[in-house]
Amino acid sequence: MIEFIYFGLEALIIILLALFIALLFNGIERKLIARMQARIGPPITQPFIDVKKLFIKENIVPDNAIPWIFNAMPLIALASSLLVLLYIPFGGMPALLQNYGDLILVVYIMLIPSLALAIGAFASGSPYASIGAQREIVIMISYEFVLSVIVIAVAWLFSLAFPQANAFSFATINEHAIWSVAGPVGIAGLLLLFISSLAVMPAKIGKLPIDIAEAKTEIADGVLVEYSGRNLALLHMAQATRMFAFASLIVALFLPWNLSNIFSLSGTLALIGDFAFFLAKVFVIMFVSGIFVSAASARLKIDQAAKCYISFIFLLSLIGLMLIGLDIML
């Protein structure tokens, strides 16, 4: 019973901390994008203000909606986004649920927010939301091929380097940097996979140039058009958390180094240093793949985005996988 209470407290702390960091990063993101576009932009605390304001506003359910599905999907989207963070190690700290799941499970869980968003949009009864939901599903199908190749490549390398360990376990991935188990050709393949994962991020989090499911100027916010009040606040929190979670996943896979190993730190100093270094790496990933691209790019058409992921990005990840296979044979 005591262990269960401790487990619940740890999970609650991680969830609250993740929500705070995700919304804070979202505020920094909006400020940086504004500055890059020669605007002043909102204050960094704007996401917190928006969420607080939405929670006290009326939660409107459309007449044509299926109420229980419409109201449940935002909560499912947020819960699944937060659940991912319980499987990913933060810096030198092991993941809370690392013994209860692996990389494959995390990839599946990360599908849930997109599916929940699409299902909620379909349940709203709005034609604009339905168009946005269709676009969300098309994009989701497009980039999942790339993520599958990345997972296969990572597991393949670790299964050969550490045959006794679980190749899909985050404990194995966090303990050994993937770059250290590959040769020169394999490193080139890993670099292509890393670039592919960065290319997937705008679609995974619904940012420009892949914010096609919302497209405010085309379909009036698309999947979010009928949401308001508490439900819209939950969806905003889910989107910010999903961005932080996916960036954390990229860091865990491709950038697992810790300051404690580099500078021989120990104790509390090592814990703080590794956590701060982890957040810095996450922010760099978010800036390169999310913030900079969003500020510099225009929205793609749905067919352009789908073709980009199914053809070019998928081909890039396949070449990375083949280079890893060649490296293994050599």
Contents of the next structure:
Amino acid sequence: MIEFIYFGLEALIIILLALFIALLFNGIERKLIARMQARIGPPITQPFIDVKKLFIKENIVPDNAIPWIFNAMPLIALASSLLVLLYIPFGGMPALLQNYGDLILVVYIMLIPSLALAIGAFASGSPYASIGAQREIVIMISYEFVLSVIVIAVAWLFSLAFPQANAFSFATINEHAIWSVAGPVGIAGLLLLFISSLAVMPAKIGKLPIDIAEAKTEIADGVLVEYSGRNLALLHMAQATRMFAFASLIVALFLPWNLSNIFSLSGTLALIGDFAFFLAKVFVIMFVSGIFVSAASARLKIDQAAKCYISFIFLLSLIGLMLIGLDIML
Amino acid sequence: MGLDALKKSLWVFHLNTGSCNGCDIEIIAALTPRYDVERFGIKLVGTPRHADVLLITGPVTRKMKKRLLRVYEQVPEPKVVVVVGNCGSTGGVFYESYNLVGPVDKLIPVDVYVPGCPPRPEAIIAGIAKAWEKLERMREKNER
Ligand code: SF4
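Can you now output the form predicted together with its partner chain? The one shown was the form predicted alone.
And the full complex, kicking off with our chain again.
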């Protein structure tokens, strides 16, 4: 019983912390984008103010919506994007649920927010929302290939290097840097996989140039069109957390190094140092793949985006997988 | 009440009820790096459901009447209505045209008028700042 309470408390702390950091990063992102466009930009705390405001606004459920689906989906989107963070190791700390799930589960859970968004949009009964939802699903189908190739490659490498360990588990992934188990050709392959995972980022979080599902000027915020008040606040938090979670996943897979190993720290100092370093890595990933790209580009059309993912980036990741296979055979 | 948060994050939905597009361009100008309203947390949103401020331009043509009322109802409470431009406030250059049912305040309650044909972006920003004052008064009433 005590253990159970302790466990719950720990989960609560991680969730609150993650939510805080995700919104903070969102604020920094808006500021940076403004600066890149030679504007002053909103204060870094702007996302907190926005969310607080949305909670005091009226929550409208449209007449031709299906209320329980419409209201449940924002909650599910937020809960599932927060849940991912309980599986991913933050820096040196092992993840809270690392014995209860693995890489495959995490990739599946990461799908739920997009699905929930699409289902909620379909349930809202607005034509704009259903166009947005269809686009969201098309995009989801096209980038999912790339993610599965990455999962296969990572598991393949680990299963050969450590036959006794569970190759999909985050414990294995966290202990050994993936770059150390591959030869030179394999490293080239991993590099390609890393690049393709970065390329999935904008689609996963619905940012420019792949913000087709919620194109503001085109289909009036698409999937979000009928959401207001509390539901919209939940969805905003879910979007911010989703970005943070996906960036953490990339960091956990491809950049698992810690400060404490390099500077041989120990105790709390190591914990704090690793955590700060982890956040820095996540932010760099977010900057490179999300913020910078979205500030510098215009929106793609849905067919362009789908084609780009299915042909080009999928090909890139397949070449990466082949190189890894070559490396294993050599 | 948390109306404080509303002050620092006003989301604006812009509705054109038949304007000549002069005012609309001035509204867009307020978003450009020179004026940058986002530093006050003001953001142009794509749907009335997300809005706190309904920014209306144009003298309300017969066809737009139904849509104007509909959009007004779609904005969740608490909300503020700001009319930008002479033609929305009084009819302006279109005064007494056969195809108008406006000005806007004949149809829905208006809180702030921004005169000018078209007004400068500074005036529009000042108008939205006036909307804050209305919310401030609303808060005081709530506290009492
Ligand atoms: S006020 Fe003047 S500039 Fe503005 S929409 Fe009306 S006619 Fe055009």
